[in-house]
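Next up: a single chain in structure tokens, the form predicted on its own.
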Amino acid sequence: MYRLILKMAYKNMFLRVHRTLLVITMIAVSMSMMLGIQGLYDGMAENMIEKNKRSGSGDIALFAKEYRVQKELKYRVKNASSIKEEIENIKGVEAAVLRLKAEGLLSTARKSSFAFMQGMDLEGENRFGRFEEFLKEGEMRLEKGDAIIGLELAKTLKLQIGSKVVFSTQDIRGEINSIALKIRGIVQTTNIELDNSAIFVDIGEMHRFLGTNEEEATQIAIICKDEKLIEKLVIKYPELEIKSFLELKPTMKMMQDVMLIFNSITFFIVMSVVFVGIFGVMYVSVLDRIREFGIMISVGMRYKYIRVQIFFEALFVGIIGYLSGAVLGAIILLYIKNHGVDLSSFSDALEMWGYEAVIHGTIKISYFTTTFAAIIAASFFSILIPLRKIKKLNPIEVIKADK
């Protein structure tokens, strides 16, 4: 019996071919656009977070107590090198680096600006977060007297490769000290703080400039896979302040939430369109065949079989539309992921907020599974009103009436 019902449902679905194909096309196009937008939104957020981790604090960062509030060199991790070695031996840790940071004034012959100098081990940073990939201009080299500068800070001071600058700050003794540097490279990390205010030098040279010990650092950054590592570190190093990436960058969490809201709104709009489309097809289809259903009821066909038939008609439309949309959406997502969306005409505004000019998307299985569940639900709810119309039929009156 159910085989017959399935066969009837399939044939009735194409009773009005143009109408059915129009709805299937509408579902496919709407769904593919929605998948593309979801992938683009998530790609924007994930790309920014990933680059902020690589150039900044990593997944977890360790500081001396009071350092993040006071920003003074006296609040530094005294035995940072040994702590870094211990952390690197913990299972799940991929990389760890030491950084030494000092705030001060960066000056040229004509202009000056607030900035901070960050001492780092270039080789270690490349292992930690592929820092060389951020190079925008020049070369990635940090020898004696060399410096790498953030793109926006270079624009502010009108610096080019080979330009000379002077950085002034308080050293460990509290005395104002200055160092002359030559710009070897310009980087764009899309980390707003670094791009706007950072100048990078070799950590060894910075230790000599500030008078600090080579075992010391103001930050230990960690890249890891173990989500519970922070709990272990808090217990192991109670004398240090230990923060996760999202604790240090709450704006990233806010951005994720905003993207989730955008995706939810897009999803709701598209699924509403799908529901209206399927509902329209099924309601008109039922009205066209109202006499047919009256005859079926009058000859003894039970209402539950008619209900199953109409449900499968709606389901077939939804599933064919879903499959078409999934294929088209996958193509769009693959293109966005591999080639990206070029927004170079808005590059200045995007860079101001930490985005790249070419935005790459992402692909998640959840895009397809949630959409499939929503289309099944839309197919089900779209037939409730047409079914109610059939249930109230008076078979005798319907048969007597003209088609």
Partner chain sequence: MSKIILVIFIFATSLMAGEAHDIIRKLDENFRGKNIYMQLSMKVVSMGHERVMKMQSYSQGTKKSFVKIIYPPKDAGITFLSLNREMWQYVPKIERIIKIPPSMMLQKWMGSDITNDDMVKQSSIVEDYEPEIIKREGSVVTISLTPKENAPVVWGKIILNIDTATYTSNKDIFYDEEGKEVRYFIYKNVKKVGNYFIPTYWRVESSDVAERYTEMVIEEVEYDTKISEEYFTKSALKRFSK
The other form holds:
Amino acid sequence: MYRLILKMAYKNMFLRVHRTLLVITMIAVSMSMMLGIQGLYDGMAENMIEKNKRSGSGDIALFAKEYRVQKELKYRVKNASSIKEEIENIKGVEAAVLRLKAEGLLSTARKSSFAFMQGMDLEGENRFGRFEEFLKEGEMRLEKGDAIIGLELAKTLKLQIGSKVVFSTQDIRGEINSIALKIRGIVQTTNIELDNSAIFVDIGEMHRFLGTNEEEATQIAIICKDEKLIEKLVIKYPELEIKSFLELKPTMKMMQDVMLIFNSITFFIVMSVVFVGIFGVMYVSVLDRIREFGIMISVGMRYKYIRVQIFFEALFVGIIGYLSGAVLGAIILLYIKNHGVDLSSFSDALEMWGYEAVIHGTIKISYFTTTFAAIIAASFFSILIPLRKIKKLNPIEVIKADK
Amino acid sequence: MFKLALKNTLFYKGRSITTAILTFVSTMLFILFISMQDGSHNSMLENSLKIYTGAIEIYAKGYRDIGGNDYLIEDAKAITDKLSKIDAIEAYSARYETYGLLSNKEYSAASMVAGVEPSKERVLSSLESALREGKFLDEDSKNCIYMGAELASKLKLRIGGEVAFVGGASEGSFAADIFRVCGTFKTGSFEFDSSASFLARSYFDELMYAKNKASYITIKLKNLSDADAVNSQIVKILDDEKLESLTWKTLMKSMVEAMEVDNIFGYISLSLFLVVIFFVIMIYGFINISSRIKEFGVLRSIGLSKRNIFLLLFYEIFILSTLALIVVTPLSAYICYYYSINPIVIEGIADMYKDYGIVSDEIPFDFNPFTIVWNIVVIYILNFISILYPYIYINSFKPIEAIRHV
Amino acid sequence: MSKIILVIFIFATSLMAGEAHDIIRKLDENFRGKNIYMQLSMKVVSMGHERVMKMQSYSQGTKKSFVKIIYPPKDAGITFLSLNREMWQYVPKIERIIKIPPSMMLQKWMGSDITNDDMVKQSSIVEDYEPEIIKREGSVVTISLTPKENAPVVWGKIILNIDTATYTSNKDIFYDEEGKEVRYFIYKNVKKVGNYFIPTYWRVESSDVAERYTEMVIEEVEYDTKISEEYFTKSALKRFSK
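Right, the form predicted on its own is done, so what does the form predicted together with the partner chain look like?
Then the entire complex follows, led off by the chain already shown.
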């Protein structure tokens, strides 16, 4: 019996090909557009957060108390490397790195600019956040006298690969010390702070330059999956200031929230309109065949089967629409993901807010699953009213009726 | 033909109502969305203009690029006298900015120290309302310094604390003094709060030999949208090649760009809504027409041309759209107008995000009749386009076929 | 045969390099002595503005120096002390000693073309550069200074024209890394003081900005006198301000 119903539903779908096609096109176009937009927005937000984590504080960062206000070498973590080892052994911690930071003046013969030097272990950073992927120009090499510099800072000082710069800062004894560095690489992390004012050197070299020892650091950054870890750390290291990523970068949280709200509203509006579309078509299609249904009922077909048949019809339309929308959407998403949307003409503004000029989208399975659920639901609800119409039918009258 | 169209719209109630409602909803959505987007951008702009930057600022050429004492405005009064003649200007003030070293015991920091006219800043900027602790400056507050909260905490200063200042006076000599912290402020911009501090000009000018000199003159307009017009007026009145007068569009280029980007994303989202709604209107139009194939066949066979048919469809959609628009336009215009005067307030946003640069929890709308008109035009065009496919469909039938169509 | 030439060549060049080192060292000594006291007046001219300052300077070796401003009256009594590259300033009006943070060290000094860093880092031409003679014309030797590898200096090259009769320079030109001229020093009016020679007129000009230069005239100079160690302590800032 159900096979027959399925067949009839399928056949009916083609009875009014144009109409069905229109609905399918509508679903496909609006769904794919919506997916594209969601992917783009999410991509933008995620990309930014992810890059900020990878290049900056990770999920959790530890500092000596006062350091974040004074930004002075005096406030450094003295036993940083043993803390790092302890943390690395905690379950759930994926990576941890030490960083040494000093503010000072970066100069060339013509210009000088405020900057901070960040000492780091390149290998560790690659494990921590694939730092090498931020390379924009030159090479990732930090041997003696080598430096990697943030893109905007390089622009400010008009630096190129191979340029020589002098960085001056106070060392551990408070004396001003200078070091000559050769620019080996230029990085763009989209972490505004780093891009605008960071020059990276090997942490060992920086220890020698500042007079600090290998045990010390100004920041310990951690990547971990365990959200509870921070509470444990706060108890374990009461002498340190311990902050989560979102505490350090509250604007990111705000952005995430706004994107979520915005995407949900979009989703809701689009799906409601899609519902109205399916509903219209199903309603008319039922009205068109009201005689047919009358006959079916009078020849003994049970209402239940008719209900199933109409449901299948709506479902077919919905699913085919969904499938074409999913395919189209996937194509758009793949394009946005791989090629990105080029907004270079606004690069100043975008980079100011930490976005890249070419925005790459993201693809989440949930886009497809939630849309699927919503379209199925829309198909289902769209037949409720038409069905009521049939239920109220008086077969005899219907058959007699001309229309 | 028009009469026929009218009758048809009355006859096919289902389609008419849906189309009208959809047009209604989409127009409403469209107008309100654009209005809110423009409104929030305006308020974003106004908020940041309020913090410190003026709608228009006048500089000596070279100050913005090179800076320093060589590029000061030497006779600020000559300029402000001219400005007072321009009606569209609400307020103006000459500021004197310098960079110097502030130091408290072993703590020291380079800071932008600006001499301002406190009574005018009350109108021009939101410095006063950004007050955190203590009090704002007034005309004779002597060596009172009004300091960014971040800067104060960096220098370990509290209200009443003393801070030494060393810098260069306007003619190049040393300027040094002890200031007393009278108030701290927090505007939300970390950079500003950690580097800026203010004194009353009356006092600061003596110290810096800066009487009647200015780094620039900042101007507030009665109406921000007049900026370009007023600016060209200023340029004309000043008539001085050594000066440049710039509007906020230049002064805050990256913010203007950011808003453009935001607009683009807004339009992308909006186009999604419009496309979906367009499809639905088209589907309803199509369903309606396909149920009237027979009727159109008859019409054609009694001598109506294709053009007449098109006109008929056109009139129908015209009637429906117009009907919806007549209702929706005043309504949404009123909503825009209402919320432009009484902005939507989302309680708590300002508190939650005050530390991060959002000063206001108001979301005002923008009421601009011109914007509403072009919004309506877009909806009309979309609705007209939506009858194209049904029209092509109906024309694919020969009259005879159509009459027999079931 | 060719080997002999090579040996001679190497010998000759090393001799020349040795000579260049010698010249630079003597030049440096002339500027410094064991210790030196100077009174100088400085004129800064920029875009039509002109400003004159006078000051007394005491320095010993490369690491210690003390400067006191004596004119104009408004600024008189302001003192500077630099020890081991750290720098302090005392302002009598506010009776405070202020430590100049590193970020301020490279700022232009009192509106001149000289930076704080120039004042503090005088030593570096001997330590940080490799000299090479590139031209001789009578007693004037042109020496090019190229920074040693990893020397923390910003210049790409400095060309000095040194008169070997007095071991003073008459013109130093500073180049950036790409070899473009950035600024130059001109020296005139060489004066013999004891065993030393010193140009008493200096002029610093930036190559890009016209209408802008800084002039210094050394009015008094004494070498190798007994400068009390007391000048090079933080308490001197206040004590010798009067």
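Rigid core (definition): largest C-alpha set, two forms, superposition within 1.5 Å. These figures come from a predicted structure and were not determined experimentally. Positions refer to the first chain, counted from 1.
Given a rigid part rotating relative to another between the two forms, which candidate among 46, 311, 209, 95 lies at the hinge? For the motion between the two forms, the hinge residue: 46.
Could you let me know the angle, in degrees, that the smaller of the two rigid parts turns against the larger between the two forms? Turning angle of the smaller rigid part: 19 degrees.
With both forms put on the same core, how far apart in Å are the CA positions of residue 260 between the two forms? It moves 2.7 Å at the C-alpha.
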